[in-house]
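A single chain, nothing else alongside it, follows as structure tokens in the form predicted alone.
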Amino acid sequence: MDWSFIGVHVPDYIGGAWVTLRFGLYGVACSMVLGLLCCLAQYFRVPVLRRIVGAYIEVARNTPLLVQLFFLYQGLPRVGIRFSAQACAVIGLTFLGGAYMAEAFRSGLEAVDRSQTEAGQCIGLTAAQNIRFVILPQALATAVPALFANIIFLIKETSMFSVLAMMDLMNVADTLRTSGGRTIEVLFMLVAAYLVLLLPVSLIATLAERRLRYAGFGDRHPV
């Protein structure tokens, strides 16, 4: 093990760390969004949309991501729509996630007992209210371990950027593999990269699933 070698290398790996951590976020953030309103479509039984979100999620889930971004990058300039590498990440890791995370929402409305909407419906509340307050709450406190599951499952899914050539932290690997033949160096600055960006998101993940469980929104009692 070279350590001078990884010591004069560790700038490379921080900046490719840094556009693997912005752009996976920015993912993220965007799949919760997409994830939250496929699944109230589908909650909600509006016709029309539950079909779309429903054909949407099958595709999403059943097509990898390497593939989505080769038709977003070079599939999609052919017919005269063209996007900067950056927005294809994003785009790409968007509609990837969102099928995951419309799932993951999914499952925690369906374990509200359907008692709690009728026990908001008798105290007077909107059906707006009702979502808010009392389903949604006990809903997100289910599906916590599904959503950040999710969300390190995404940024590992980050690695499929560099055919975007993008300096994320795949590409900063690969290229210091190639140019300096240096393979296990390289490898365990890349493996070490990864813990130190996702250990964090298992950590506060695990956090906020006992906060939610001692602040009783885990709990499903009558309203």
Contents of the next structure:
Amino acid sequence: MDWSFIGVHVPDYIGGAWVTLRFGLYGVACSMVLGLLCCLAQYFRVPVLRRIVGAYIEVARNTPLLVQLFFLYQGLPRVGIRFSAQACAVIGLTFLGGAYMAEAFRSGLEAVDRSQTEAGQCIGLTAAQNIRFVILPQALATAVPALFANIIFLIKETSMFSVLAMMDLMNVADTLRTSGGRTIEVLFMLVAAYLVLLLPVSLIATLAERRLRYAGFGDRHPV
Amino acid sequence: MQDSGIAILFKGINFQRLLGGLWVTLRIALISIGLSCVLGLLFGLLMLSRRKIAQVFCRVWLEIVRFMPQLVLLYIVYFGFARMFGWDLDGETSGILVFTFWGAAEMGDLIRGALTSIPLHQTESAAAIGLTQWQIYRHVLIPQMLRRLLPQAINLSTRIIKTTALVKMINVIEVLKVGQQIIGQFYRSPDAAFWIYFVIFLLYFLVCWPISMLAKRLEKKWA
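Having seen the form predicted alone, the form predicted in complex with the partner chain:
Below, the chain from earlier opens the complete complex, with every other chain and molecule after it.
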């Protein structure tokens, strides 16, 4: 292992990590919004929209991001629809992530028993209060593990942004590998960089799960 | 060579070439899924072992596949192993290795979950009504485990199929690469790229969607 090579190229990796993190987080944020909207459209059975959302979720979940990115970046411009590489990255990640987030929110909402809503009505809560104080806290607590799993999944998926010629971690590593031939050092740093990015997310996930467990009334999580 | 749009697809053997490319990724996926099922069973049993060392080993393995993007793992095996151990693996073999490494851990975790999901009283009740050890497994435990496991295992399989698209990045001539060759050949046609990528998108959907639907139906039926 050539440590001086590693020392010289740390700044390159920091730059790459920044691109990965920034566009990963844009994608995660947009996915959450899209996912929540899709989930609500299905939960409240909005006519027509709910069918469209259903079809979208199936398409997004059953195609690879790599193919989606090629279609966005190289296919669409041929019929006159042009996006920058950065826009393609966020659109692609949101298209994929929105479907996964919608499923996570849905599983959370479905886990809240009907009797909870009815009990809320019985003690005189308005519909809005019921959602705010009864349904959402419990739904979110159930959805949190799946949401964080999706966040980690989406940040990992950003490794495909190199096909958009973006200088993310993967592309930085690939460029160094082809130019220098120090394959082992390059890959070692790549692994380390992803660990540095993803370990904190995983830690936050564990903390959030612990913090939100109260809504399970103790019985669903015996541990 | 001036054909526009979708006509190119049906020119000569272009469509067959695309299907041939798709088969390359599907073959990698199928072999990996098969190996993952066998190794996953071992992995799941190992996770339940009382030996600390076995538990730590499994935990580390599982965390590696959860934290590292599959593309990074592919790079490590395809480019790294040649440097580290002198193994010059071709892209397809590298793909099978990585997807089996990943699939076995995930499958093992699912199998562990299915095995531990059945309450002890099921075994005790079965013993109380006089079933033998073999009968308890055959009629009580295994059917319940399979019902829980099968939909999740099928979902994992679609994830593996989608992810095999990544072998394009380690120089395997698969459906995306074949598509790009066709696009290069018909570069005069303005919208060839659009249609080719669209068809690849559709092909992946047509492969993965029925499998996802099957998982969904089994889940509903056995819930």
